[in-house]
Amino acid sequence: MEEKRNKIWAFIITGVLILISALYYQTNVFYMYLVAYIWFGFAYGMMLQYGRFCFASASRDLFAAGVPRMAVGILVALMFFSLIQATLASTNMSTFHPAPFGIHTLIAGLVFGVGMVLSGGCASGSLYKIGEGNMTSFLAAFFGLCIGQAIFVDVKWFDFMIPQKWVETAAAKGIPADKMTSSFDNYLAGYVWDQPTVRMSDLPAIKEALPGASKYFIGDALITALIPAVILLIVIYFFYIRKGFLKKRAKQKGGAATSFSDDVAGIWNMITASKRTTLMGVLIGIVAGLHIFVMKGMQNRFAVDNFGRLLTKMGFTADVSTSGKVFDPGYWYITSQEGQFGAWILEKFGWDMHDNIFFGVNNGLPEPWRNPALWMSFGIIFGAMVMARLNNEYKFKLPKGELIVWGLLGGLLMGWGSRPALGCNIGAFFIRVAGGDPSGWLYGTGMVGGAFIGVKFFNWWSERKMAKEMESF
């Protein structure tokens, strides 16, 4: 009976999304741009749930239990996606753009990494876990990624940390005073915007040595993504898998000495140990590339560079920023749209959220039903919910006790850690590295370091709690 009920719910959710898509198309053909985001989000949600893809789980499993399954799956996805990104860039069908490179990226990744371990899910992981019925993830996403992130970019709370030079640099950019009211505004305009952007295929040395399409495959894919990913796979194998695998291998061979071929077999065994996770890694890389291709095609079809232009054509000028745009990354991305949703809610309570750079100048603040990137996040939740229902893995779970604290605190740290680097585990790491932007590895290093700190903290907390319980007993 439960299995049948789950299947019915899966069909209902899918049917409702199909109906919504049809209504959008019926209203205006421009909304097909938004509909594309819905269904790519839906696909991401299904794949994330099926493969149990979560950067927090990968870090926790690796550092706490010595299990590299999820970390390996993420690296496999990254490698496939980098090749597709290079293909798209070589055909001028890419929407990717590099981000400002600086120490802020490393620091932001560190904060985000601690937060994702505390909350039990990264930005993308929290969304798919909401689809499974996990309300701790809902606390993290709603109060941290939505409300907390919106407040973070709109208030003065770390002015004491901002050098006077940043304030003067920001003022010199001529941004209207009514759009410069927060600490984050001075940080963005006074520091981040002046940092260099790096993409391997754009470096003069690479462009001169590798003319044509080869600069994307060698500079962006091979040098920036594939070689580092392979090195990481080898490091993971040597530290977590090799000893046990070679011992088992020697036993199978009757005590024969191990060789290079045995290590190659061990690495391959590590990659294929969980076919479900590896398969989803490959599919996520392919779908993420297809997403970029489709959004670029939509932009070419409607002759725009941003969905905000289409909103303006439809008369929704209040939705867009002063630059006539809304947040429309053109690829898989999390956190900025959650911040928009939180700001939209706060505005309903009378809080002016247009008086800052993040919403007022850069990303706009569209109504949720006209927000393409937010629909992608909703799509992830619904896609994960459908897959969880089909696999009979959906279970509504209310947080209790400590989980409430960890969910709220972790969510806030993720929200705060995503803004300084202008992205999260997806936008600031996965997408950037695959696109040839080495700043992604800087964020990833910070994120893994933060996750290690988070795991060590939880180990300390658990041991302390157990010791108190034993003392009482």
The other form holds:
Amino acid sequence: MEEKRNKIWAFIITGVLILISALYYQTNVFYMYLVAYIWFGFAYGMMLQYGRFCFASASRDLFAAGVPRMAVGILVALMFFSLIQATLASTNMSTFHPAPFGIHTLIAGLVFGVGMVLSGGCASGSLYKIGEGNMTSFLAAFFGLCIGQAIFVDVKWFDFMIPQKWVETAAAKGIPADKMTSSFDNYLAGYVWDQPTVRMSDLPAIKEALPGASKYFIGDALITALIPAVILLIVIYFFYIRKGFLKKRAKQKGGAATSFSDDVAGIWNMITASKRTTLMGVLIGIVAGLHIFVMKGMQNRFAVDNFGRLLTKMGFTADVSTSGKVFDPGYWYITSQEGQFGAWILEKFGWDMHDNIFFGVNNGLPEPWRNPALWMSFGIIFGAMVMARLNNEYKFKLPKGELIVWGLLGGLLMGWGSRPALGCNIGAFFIRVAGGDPSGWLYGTGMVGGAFIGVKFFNWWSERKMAKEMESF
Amino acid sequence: MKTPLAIVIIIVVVILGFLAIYSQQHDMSAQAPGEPGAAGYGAAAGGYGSAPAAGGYGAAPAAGGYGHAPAGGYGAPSGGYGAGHGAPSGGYGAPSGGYGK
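Starting from the form predicted alone above, please write out the structure of the form predicted together with its partner chain.
Complete assembly follows, chain above in first position.
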């Protein structure tokens, strides 16, 4: 009975999304741009749920239980995606752009890493877990990533952290005063925008040494993503797998297993240990690449560089920023659109969210039904819900007790940790590294460091709680 | 694999395949109702202009925006965060005037 109901729900959700897509197409063909985000989001959601792909789970499993399954899956996805990104860049079909490089990326990653472990899901993980019915993830996403993030970019609470030099630098840029009202505005215009952007294939040394398409494959994919990912796989193997694997292999062989080929077999065994995760890693990499290909094609087809131009053509000028744009990354991205959703809600309560650079100048505040990237997030939730329903894994779970606190606190830290680096585990790490931007590794290092702190904190908290319970017992 | 799951996967693959083909056809028949043509944002003169290859926070191939001129978006030397889109004349980031340095 339950299984039948799940199937019906899965088809209803899919059917409704098809209907919505058709309605958008009928309203205006420009909305096909937005429809593409819906369905790539849906595909991401299905794959994330099936592969249980979550950076928080990866960190927790690795640091708390010594299980590297998820971390390996993420690295496999990264490797495939980097090759596809290089192919797209070499054919001028990439929408990727590097981010300002600086210490802020590392610090933001650290805060985000702590947050994702506390809330029990990273930015993408929280969305697919909402699709599974996990309301702790909903708390984290709604109050942290949506509301918390929107508030973060629009308040002066952090002025004490902003050096006078940044304020002066920001003021010198001549941005209208009515768009420069928050601490984050001074941080962006006074610091971040002045940081260099680095993409391996753009470096003069790489460009000169590797003319043509090879700079993308060697500079962006091989040097930035593949070699570091392989090194990380080897490190994970040595620290978490090797000892047990060689012991088992020696038993099977009936002798010592210490040769190089044994280690290679061990690494391969680690990669293929969870076919489900590895397969999804490969598929996510391919689909993320196809997503870029399609969005670039949409931009070419409609002769625009941003969906905001299409909104303007359709007459929705209030949706776009002063630069005529809305948030439209052109690839898989998670957090900025949730911040837009939070800001949209807060505006309904009378909070002016257009008076800052983030929404007012850069990203705009479209109505949710005309927000392409937000539709991608909804797509992830619905895609995960369909997959969970079809596998009878959907379970509506309300948070209780301290889970509410962890969900809220973790969500806020994720929201606040994603803004200074202008991205999350997907936008600031996964996409950037695969695109040849080394700042992604800086964010990743911070994120893993933060996750380690988060795991240690949880261990300490659990032990303290158990000790107290034992005392009272 | 269960049949319902296979059906949903086929639906998604077909839709993504359709989008991939659709996105590569540049017939430019798409136009908003009552839309006069190539006016407004991205027009040759005036408005905010459109950078042909850029997107999101980012790179405009030429012309200012907030921050560094002559290339790049708001502040980034060669694109990066902050939309850079300068029309040949007028608007933020235009070579003459605007908010660029």
